[in-house]
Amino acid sequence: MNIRDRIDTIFPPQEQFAGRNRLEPQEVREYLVNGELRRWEGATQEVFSPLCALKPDGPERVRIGSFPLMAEADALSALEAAAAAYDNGRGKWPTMTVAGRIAHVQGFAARMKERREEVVRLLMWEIGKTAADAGKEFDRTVAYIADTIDALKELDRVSSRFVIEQGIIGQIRRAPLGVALCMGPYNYPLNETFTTLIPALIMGNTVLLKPPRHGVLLFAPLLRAFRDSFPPGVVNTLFGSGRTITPPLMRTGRVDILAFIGTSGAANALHKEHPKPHRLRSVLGLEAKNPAIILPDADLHVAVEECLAGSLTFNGQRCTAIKIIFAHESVAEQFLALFSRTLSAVGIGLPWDPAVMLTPLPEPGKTVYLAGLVDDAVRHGARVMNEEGGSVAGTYFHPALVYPVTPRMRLYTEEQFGPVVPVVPFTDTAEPVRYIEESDYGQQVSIFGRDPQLLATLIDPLVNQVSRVNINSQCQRGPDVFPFTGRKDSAVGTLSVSDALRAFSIRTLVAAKESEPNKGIIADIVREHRSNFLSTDFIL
């Protein structure tokens, strides 16, 4: 079957749709506040899958459920519960021992694993993620929880000792900051939400959890796990429009941490709503326009394999995706021919097909937007290099390999966040380096080549422009023990299993002059376990 036929038949007729992968509509009518699963009786938002059924008039999105559209008053009620549970640092959760909080998080992880099949199925239906990638996202999230627990144990072991300096006895530990508003992105709605949620929780903060606009339903199977794993008010869920419910939360000044993964514009707007922004700890993952640089001596098979995966995994809908490729003019034509040939063999279709890599797009209007980017590039002299590149069928957009891209085109600077691959020819490495220097973003870069001297001359300036330089490999987040951050408009704060624990806490110490009475007091507190903070307990 040729590519055109594969695109035209990507969506089956209604009567043949889904089969054993069928999903019954998920009508979410519960939300978690103050340890209670409350019944929602108000307005709801319908959810339509990116997966379409073929109807007489063409492909039509399948309705897969609905969720509550909470209003300002509902959001403020959730905030009140989180603030009460924190109680200015006096609540049960922030004053609990580290071992105690770890036990609660471990209990949640065990309950979460019981809902794997439901969450994975919803990841496929809600955002069009392939079965393999949906399973990986769930499993990686569970592994992240375990790694975070191990990192906190190690951090606490280091802190379970006293320091004596200049006649002062001190014990230094990390303490929570308050109420955290955690908002994840639709492309990794489970994993990236949990990379802020879990460290915020385990460090003793209370949390308002706001799922992304695409990927709400998959949190419903986890509500009972949250309820049964944490004290009342420690985890509270917010369902609805972010533009409606999050600004009022920020205006109260009672949100202490903004953990947000999305656009810099949205993050700036929320930050400005806070009446005392200097009090707000921000942990932000924002836009990126990660480039790849193909040097004249690059192994083109490796470069194509890594750039194709880097630019088109989950349809290019990743902040870490390679979003522009600079190919040296001496190898550009070979690179494009090999890329195009490799792309033609990639599987397209519905997410449960194990041979599929490319799937429909969840955002309404996304195919129109991407087509506009390609049209703009063609209008300014570029060509679509691969067969059927840019073709559309319902919510499916076939990847477009676009060349030569120039600064006149929107694709040169605009983050496409989708399956369009712009390629820019260059003659001197100063050109891609200058692009990176002038870019608003500074997350990562991939460099493909074999000459150690040439690679070294690029590495040294680029590590001061981006936060990760990848050699002969695609841009990516993991492993999760590595720091994940960005410069410029790409991030605020650093996320990894250890860095995140620090991002959601502050160093605090108890100190006393090294006098005999003070030594006796401290010894008594520690020996009799009178304090959860002032302690030498060692977590195994």
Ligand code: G3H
Given for the second form:
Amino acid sequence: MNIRDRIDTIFPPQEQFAGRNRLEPQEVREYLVNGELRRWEGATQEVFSPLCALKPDGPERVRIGSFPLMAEADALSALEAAAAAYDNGRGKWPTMTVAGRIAHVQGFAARMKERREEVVRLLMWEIGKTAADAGKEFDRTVAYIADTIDALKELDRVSSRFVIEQGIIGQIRRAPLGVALCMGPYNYPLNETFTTLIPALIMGNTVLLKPPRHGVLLFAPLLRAFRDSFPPGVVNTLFGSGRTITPPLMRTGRVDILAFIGTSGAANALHKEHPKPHRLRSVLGLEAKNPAIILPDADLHVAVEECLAGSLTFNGQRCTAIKIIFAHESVAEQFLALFSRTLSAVGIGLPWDPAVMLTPLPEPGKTVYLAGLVDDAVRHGARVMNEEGGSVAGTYFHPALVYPVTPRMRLYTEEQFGPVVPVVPFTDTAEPVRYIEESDYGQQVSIFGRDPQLLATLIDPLVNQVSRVNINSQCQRGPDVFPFTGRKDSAVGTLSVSDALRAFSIRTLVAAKESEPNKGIIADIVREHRSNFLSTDFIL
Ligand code: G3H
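Now that the form predicted on its own has been shown, please provide the structure of the form predicted in complex with this ligand.
So here's everything in the complex, that chain up top.
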């Protein structure tokens, strides 16, 4: 089948969504506040899948359920529950031993694993993620929890001792900060939400969990596990429009940590709502426009393989995606030909088909937005280099390889967050380096080449512009033990397994002059296990 026919036949008639691939609409009417699953009787938001059914008038999004559209008062009562559970640091959760909190999180992870199939299916239906990637997202999240527990044990072991310095005895540990508002993005609704939620929780904070705009229903199968695994008020869920419910939360001044993955505009707006922004700890994953640089001596097969995966995995909807490619003019034509040939063989279709990589897009209006970017580039002299690049069928947008992209085009600076691959020719490596220096973003870069000297001369300036330089490899977040952050408008804070524990806590210590009476008091507290903080208990 040629590409046009493949695009035209992506969506089947409704009756073909059958058997294992069928999804009964999920009408979510429960939400978790103060340890209770409360029944929602108010307004709801309908959810339509990126997956369409073929109707007489063309492809139509399938309705897959609905969820509560909470109002300001509902969000404030969830905040009240989280603040009460924290209780100025006196609550059961923030004063619990580290071993105790670990046991609760382990219990949750075991319960969560039982719901894998439902969550993976909802990832496919809600955001169009392929079965393989949805499974990976789930498993990676479970692994992240296990790794976080190991990292915390290690951190706690180091803290289970006293330091004596200049006649002062001290025990230094990390303590929680208060109430965390955790909001993930739609492209990794489970994983990225949990990479803030889990460290926030395990460090003793209480949490308000707000799912992203797309990827809400998949939290429903986990609500009971949250309820049963943590003391009341430690985890509370917010369903609804972020614009309606999050600014009032911030205005109370009672949110202590803003953990948000999204745009810098939204993050700034929320930050400004806090009456005392200096009190707010921000952990933010924001925009990026990661470039790839193809040097004249690059292995083009490696470059194409990595750039294709880097720019088009999950249809380019990754913050770490390669979003602009600088190809040296001596290899640009060859690179484009190989890229477009490889792309034409990539599977397109519905997420459960194991041969598929490219799938429909969840954001309403996204195909129109992407077509606008391509039109703008074409108007300014670029061409679409691949067969059917930019063709649309319902919510599906066929990737467009666009060349030559110049600074006059929106694609040069705008983060497309979708399947459009802009390629810029260059003659001197100073050009992509200048692009990175002038960019508002500073997450990662990928460099493709073989000459160690040339690579080294690029590495040294670029490590001071971005937060990860990838050699002959695509940009990516993992492995999760590696630090994940960005400069400029790309991030605030660092989120590896161990860095996240630090991001969601503060160092605090108990200290005393090394006098005999003080030594006696400390020895008594430790020996009699009178304190969970002042303790030499060692987690094995
Ligand atoms: O959307 C941003 C994600 O953190 C990217 O993670 O590189 O593993 O896809 P990834």
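What we label the rigid core is the largest C-alpha set whose atoms superpose within 1.5 Å from one form to the other. Computed from a prediction, not measured in an experiment: that's the story for all the values here. Shifts are known only where both forms have a C-alpha. Numbering follows the first chain given and starts at 1.
With the core held fixed, I521 shows a CA shift below 2 Å between these two forms. Once both forms are overlaid on the rigid core, the distance between the two CA positions of R20 between these two forms is 2 angstroms or more. Legend: core-fitted overlay between these two forms; highlighted is 17-20, the single run of at least 3 consecutive residues with CA shifts of 2 angstroms or more.
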